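Below, in structure tokens: the form predicted alone, a single chain.
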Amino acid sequence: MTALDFWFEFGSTYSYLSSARVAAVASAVKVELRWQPFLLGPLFREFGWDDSPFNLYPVKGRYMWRDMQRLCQGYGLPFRKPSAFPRNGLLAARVCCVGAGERWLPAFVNAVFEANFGHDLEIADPAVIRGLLDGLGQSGKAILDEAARDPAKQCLRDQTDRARDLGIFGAPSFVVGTELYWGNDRLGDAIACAATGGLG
């Protein structure tokens, strides 16, 4: 059996329905999962693109928005379609390298994932922030000083970096060994790869 590397942007939409899920499905066939953030923007920009490519391909978006309806109705997931896209999840982000292995982890994503495509609050509003941590149970003050600091700001760094040399072009993506899925639909593919131990 091997690990499987969770690699989420909170700006993806999609990300959003494979956080809610992704726990539950590892735990299933006792697969360890490992929570990555990252950021899409500095890999986009590489690419040429100063927007998300549900921004630049308007056709392309309209589609994405009422496949998140569909989607977010058959899993029972909130959604309410955020009033800016794609949010700022710099912040957050920072946030989840501070609470690398933590157990709060986890319930602090999915909150942060819910306030965006949920609630459509903004995630890069620090009092937002703030109060999911509090809301978990957790000094939001304490955390946001951490985020702030620069050990926080290089771990995403190298995260993003990290995702880069994996090949990683989008979210969310699913890494098994040298294994990469993309995208949603692959969550499945992913955990099946990693409960049988990897392909590669």
The other form holds:
There are 2 protein chains.
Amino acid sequence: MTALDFWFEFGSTYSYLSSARVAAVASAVKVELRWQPFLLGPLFREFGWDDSPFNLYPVKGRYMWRDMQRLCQGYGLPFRKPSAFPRNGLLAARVCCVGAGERWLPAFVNAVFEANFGHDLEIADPAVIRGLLDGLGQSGKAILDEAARDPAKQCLRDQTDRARDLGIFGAPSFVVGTELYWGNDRLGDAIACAATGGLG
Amino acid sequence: MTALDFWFEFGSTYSYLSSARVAAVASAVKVELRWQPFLLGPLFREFGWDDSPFNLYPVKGRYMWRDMQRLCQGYGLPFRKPSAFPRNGLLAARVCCVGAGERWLPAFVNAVFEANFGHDLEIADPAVIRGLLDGLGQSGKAILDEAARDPAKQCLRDQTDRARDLGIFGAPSFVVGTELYWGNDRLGDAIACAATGGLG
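May I ask for the structure of the form predicted in complex with another copy of the chain now, the form predicted alone having been displayed?
The next block holds the full complex; its first chain is the one shown before.
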């Protein structure tokens, strides 16, 4: 049995699909799940991309939105094409750093994704994030205060550096031992690898 | 029941994975399969890419080769990382135009992919392609002669134009009615869509 690291970025459409499913499938096979927020922007900039590839290459973008629509329908997930894409997930990712190990973290991650891709809410707006935290019975104000401090900022920078060091170049990504899996389509393979103790 | 168009490019690793499986899965659900060769190069050049993205972005390339290794193992397909990538599939694709509707076409397509990704053979070499055709009981020389004539060249240009018009931007791609599916990971969804008569 090996832990599964789930690397996600709140601006990423396909991360939404995995976030909504990963806890249930990991739990079903008793795999330990670790939530790993990071930012894709700094990694994309190293490719010379100053925007999502789905915006840089419109033909890929048109396909992706149709693909999302079909997949959300298949998974039974709410989907509404966001009026802004990609939204900036910096604040929400810092909140995840504050919430590392907390019981509310998984529900918060899912709430942020659903706000962005299910309800077209601006997740870069502190009021939206605070509302989600409050809705989970937490003190949104206190958590946002902590997310604005240096330790949370440094934690997220470190997470993004770790992602780069792991060879991550997109989201979602899954890491099991030394194996990297990229994309929502690899969730099943990653889980199977973790459940059987890794590919070694 | 709607036909499934399978769009493939001989230089594409993930097209190999689908080519090896698509006939069996289509036949199992009695879906009519249409083999659609095209060239990715002209479409990539419109993105400003003069090479495979797996070469332009080495971190993606490293991941792709490991992913291929794992997937070929899972599917029970021979795999050897080719010493040249991507190989030029122009000649083999023109041969497919010559072989449209012929009974040897599916076996030829699979043989070319396996030569490239299973045995590290240079599929741009006419002697290799001729050998594959001869091995299928065909007259390799006569078919190569025909592949060098204008109708075959024009057929392949038309195929690539059709691919662009369909919104195709990568390989493999599957088209069922008005639905486009990109990638080996979508073979199952495309087949399901075709088997149920399209998403309409």
